[in-house]
Structure formats: structure tokens, C-alpha cells
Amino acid sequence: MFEFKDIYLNEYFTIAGPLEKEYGVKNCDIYLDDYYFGEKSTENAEIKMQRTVLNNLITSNTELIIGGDLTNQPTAFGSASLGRKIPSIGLYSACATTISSILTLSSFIINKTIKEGVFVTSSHNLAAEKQFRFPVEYGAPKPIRSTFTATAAVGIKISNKPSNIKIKGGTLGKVVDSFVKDAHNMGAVMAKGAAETFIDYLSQTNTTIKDYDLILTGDLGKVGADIFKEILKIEHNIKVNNHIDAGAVFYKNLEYSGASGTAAQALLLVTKFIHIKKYKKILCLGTGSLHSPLLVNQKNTIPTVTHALYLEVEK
């Protein structure tokens, strides 16, 4: 468990694109017109995203860059590392990049290693879709339960420069088997480690759900939300009332299950749920499923990990 002290979210930069646009992410930074970004590849167009992103965010006092991507051995991050001359570390937890990447940059800040630091992620629809299920042009059908990879880029800057949102705490997860195979059921996949990660941390912090204004999961979809909430009625007899999944919200009146992708929780955190005057208390459970193509053809179940991150935010 992490228990952070002077540790604050400065400042945050965001790319959406032109799906997210239509069905109603707000308030980003940048809405792509397309999803090639006036590059040749959806790969280089992320790369170009992440790459925005940190040119928005990096000054002379940033000392760390943290991230990672979808995209293989994350090639958006290290591409748009590139020759920055700023020590950067790759991290890849799936969808759960992001709290485990603000974690270990926070870890960083309160050992007092680094003073400032950036942490970017995105996730393209077009390159993680080629890479996990099959090409979107060859327009392959997809059950309701499958979500919608978002097409998106978050760049956040950390630091113990004091603001109204405060980085309080966390816990990483463990690896758990999600007992499903099928790609397509990402919510399904996930819901079991998120159940399991919000319970530990519940534990390890003497709290209850009551405790916080809102509980948001990252990708879990509509389905995976059920899922979520019913492990925690039926296996712990706890009912959740102030539980929103950041994928499950993403898209207005889209099909399938909602949004899934490194960034989906990111982007949504902070360009809408920091700025609802009711949460003040936030704990965010970050879900990601550690699947692969290779996993999957050899029909094993799909290993899942769930990190927690706990914010304060002054209204």
C-alpha cells in the first residue's frame, strides 16, 4: 500500500478523437479530425498523439516520464520519448497503465528521487484492435459484450507543487486468473481482479465504501460493471451505490458494452469527474487485462490485474 504526502496533480493535457467527439467526451485539449492525424499509420498517429501531449506538458523542470501504450512493447511511449533527454520508464499493465504509472511516479516525488514529473498514455482504436482481435477493415462483427477501443492520449504533470488535487495513496494489485477466454468480454475479464483490488484496499486502509464520494473503475464496460457490483453483493455483501465505470459513460447511445483503452479512465478523470463539486473523495481502480493474441489462439484464460489510486480533490 502507498500512502503519499505532498503530492498533487498539476496539470493535465488531452487528445480525443473524432468518435469521442460525436458521442460526447468533452472538454479535451484536441479532437482529431480523423484517426491518421496527418500521419501515414494509426501507429504513427498515437505516436504523434503521445508526442503532442508531452510537448504541451514537458519544461525545463520535468525529471521523469512515465507511461506506456497498447501498441506491442509500448511503441507510442517510446517513440515519443524519444530524444527528450529526460529519463523516462516504459510501464505496461494493459488498461491499467495509468495508476500504475501515477503511482510510480508519485512513489518517485515522496522519496524525493524527482520533484516534477509526467506520466502519458493513449490507446488507438485502429492499432489495438489490429493488434488484439482482428483489423477493423476487415469489418469483422463483434458481439454487444465486446467494448469499443477509445481513441485517446492523457499527459498528466506531477509534482509537490501544491494544487487543489491531491495524490493521497493506492495499492498495486495482484495478478488473477479471470477464468474467461473470450477476447471480446474485456468486463468480464476484469471485473473479478477489480473486485479483489478494492476489497484489499478497503483492508488495508481501515475504510468502507462509504468513505468515498465515487468509485471509478476504468474500462469494465456495462457488462463488467454488473459483474463488478454483483462479486461485491454476493461474495462480500456489499452494495455499491456510488460506483461509476469510466467505459460504461464514455459513449452516448454507442453499441456494445462502452469504452476500453489505457486512456478511457484517464481522459475522463480528469476532464469531467475532478470537476463535479460532489466528489471530493475519489478512489480509482484502475482494470486491465493481461491478454494477448498468443494467449488467446491457445484458448487460455486471460490473466487480469486491477491497481488502485486514491485522489482528494479541493472543490
Given for the second form:
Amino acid sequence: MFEFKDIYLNEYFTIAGPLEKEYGVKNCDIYLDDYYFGEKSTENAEIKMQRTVLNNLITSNTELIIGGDLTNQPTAFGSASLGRKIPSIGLYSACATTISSILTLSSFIINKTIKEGVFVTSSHNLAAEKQFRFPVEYGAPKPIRSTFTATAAVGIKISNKPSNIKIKGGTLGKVVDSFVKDAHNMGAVMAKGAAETFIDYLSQTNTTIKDYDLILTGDLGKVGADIFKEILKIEHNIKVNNHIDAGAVFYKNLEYSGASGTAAQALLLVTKFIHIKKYKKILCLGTGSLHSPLLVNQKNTIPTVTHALYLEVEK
Amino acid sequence: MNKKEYLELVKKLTPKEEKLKNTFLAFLMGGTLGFIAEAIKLLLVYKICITTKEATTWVLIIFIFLASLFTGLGFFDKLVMKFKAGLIVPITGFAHSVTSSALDYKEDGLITGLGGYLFRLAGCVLLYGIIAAFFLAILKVIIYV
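Given the form predicted alone above, I would also like to look at the protein as it appears in the form predicted together with its partner chain.
Let us now look at the entire complex, which starts with that chain.
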């Protein structure tokens, strides 16, 4: 468990894709008109998205870049940090990468190894589809339970310089077997890990659900959010009223379960909850499904991990 | 929560697919395609006066061409997602899978990209199609000889 003091979220920069714009994601710095961002391939577009975010956040005080994405061997992150003369670490915990990166960065700052660092992540619908599922233009029927990778890039600057948003603590989750083999049902894969980390965090910090104004889960989608709440109700007798799932609120009228992708939770967190400042105590649960096509094809169950991050947003 | 309990909970809360609606849409689309194909074939046979065998080949070429063209234009995948098996099972599905793979890997090199991945989805159709044809041919020989 982490307890941080004097660590602040100073600045952020966001890029959202065409579908996100269409479905009303507000307050982004850049909206893309198409999936290519002036590049020849979707992978290069994702690299350019991360690079643009970093260009807008990095200053001469930046001492470390941490980030990750969904591409194989975090390609987008590696190429986006190229040539910057700043140490960089790529992390991968699938869609929980946002939370694990922010926790890692905060740990470096609390240990006084660095004073200021930048976190960056992205997900690109077409690049992810190509890698995890089918070719982009192939109309593989998607079941209702499946989620849709969001196209976005988000960067956050964290330092010891005071601001309205305090990073107070968090915990790193354990990898849990979801018992699910169905790669379409990502919500069911991640809900189990989300519930376990949430309960762990409550017991570690000696708090209850009422101590938080908002529980923001990553990308469980509608299906996963229902399962998450049901587990808490059946197993722990906890009634959840202050919960929002980032995945479930994207693309409201699309017939799928919601959005997924490393950037989905980060995008909603900064453009909505940090922007409107309605909720003070926010517990973010970054939910990651550690699956790969190889694991699924060889009929293994899918492991999942959820990391927790506690923020306080002052008005 | 043990494995069985969790999987039961997942099953309970996961929305079911509308199988009846999907089947009906697929049937409708597949039937329509068959109808159009037959119409084109008859048109070719009676108006351009070619043999039925030649006309069938032309129908296939037209369907493959249109499916590939529409995939390239970017709206065929939306139709396939709607009508599912109605467009995947006919020859249009095969053309669609090859063209969409080609579009995906066109930037990854002629050998390592396009060459290696062109039949990423259609490869299994070819492989099992050829194996099935082999055994059916043997069966035909046994029955008719």
C-alpha cells in the first residue's frame, strides 16, 4: 500500500479520436478527424498521438517519463519517448497501466529520486483491433458483451509542486485468475480482480465505501460493472451507490458493453472528474485484463489485475 | 467466490445474443444474395447467350469484385456486422476477409506483411476446403466406381 504526501497532479494533455468526439467526450485538447492523424498506418498514428502529448507536457524540469499502451512491446511508448534525453520506463498492465504508472511515478517522487515526471498512455481502436482481434476492415460480428477500444492519448504531469489535485495513495493489485476464457467478455474477466483489489484497499486503509465520493473503475463496461457490484453485494454485503465505470459511460447508444483501452479511464478522469471538480475523494480502480491472443487460442483462462489510486480534488 | 459460483454469476449478468433475430437477418441477406446471383446468371445466359457454367463463373467474379471494392470503400464491414453469416458464408465473406487483411498489412512490407498475412483469415477456409474436397473426391470414386 502507498501513502503519499505532497504529490500533486499539475497538468494534463488529452487527444481523443473521432468516435469519442461524436459521443460527446468534452474538454479534450485535440480531437482527431480520422484514425490516421496524418500518418500512413494506425500504429504510426498512435506513436504520433503519444509524441504530441509528450511535446506538450515535457519541460526542462521533467526527469522521468513513464507510460505504456496496448501495442506489442509497448511500441507506441518506445517510439514516442525516442530522442528526448530523459530516462523512460515502459510499463504494461493492460488497461490498468494508467494507475500502475501514476503509482510508480509518485513513488519516485516520494523517495526524492525525482521531483517531476510525466506519465503518458494511449490506446488506438484500429491498432488494438488488428493486434488482438481481426483486421480493421473485417466486419467480424461483435457480441453485445464485448467492449470497444477507445482512441485517445492522455498525458499527466506529476510533481511535488502544489496544485488542486493531490495524489494521496493507492495500492498495487495482485494478479487474479478470472476463470473466464471468453476474450469478448472483458468485463467479466476484470470485475473479479476489481472487487478483490477494492476490498483489499478498504481493509488496508481501514476505510469504508462511504469514505469516498466516487469509485471510478476503469473499463469494465456495462456488463463488468454489473458483475462488480453484484460481487460486492453478495460476498461483502456492500451496496454501491457512488460508482461510475469509465467504460460504461462512453458511447452510450452504441449497442456494445462500453469502451476499453488504457486511455479510457485516464481520459474520463481528467476531462470530466478533474475538470468539473464535483467529487472530492476519488478512488480510481484501474482494471486490466492480462490476455493475449496466444493465451486465448491455447484455451487458458485469462488473468486480471487491478490497481487502486486515491486522489483528492480540491475546488 | 469459487470458480463455479463466479462463472454462474457471469452467465447470469451477461446479455444474451439475439440469436433468432440474427438468424433471420442472415437468412434474409443470404437469400437476397442468392436471388440476385440467380438473376444475374439468367440474364447472362439468356441475354448474352453464354453457357450456364460460364455464367456462374461470371457471377462469382462480380460478387468477389463488389465485396472487395465495398471493403476497400470502408462500408462493407458495417453490413457484415449487421447481417453476419448472411454475408460471411457466401463467397463475399471470403473476398471480404482477404481484402481486409490486405488493407491491414499493406504498410508492413510485401513479404513480411501482405504476403504473410493476406490469408490470415481465409487460410483456414482454403486448408479445410481442400482437405474436405480431397475426402469427398475419394468418397465419390468409391460410390461411383
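Everything quoted here is computed from the prediction, not taken from an experiment. Residue numbers count along the first chain shown, from 1. Take the two forms, superpose them, and find the largest set of C-alpha atoms that agree within 1.5 Å; that set is the rigid core.
Once the cores line up, the CA of residue 275 ends up 2 angstroms or more apart between these two forms.
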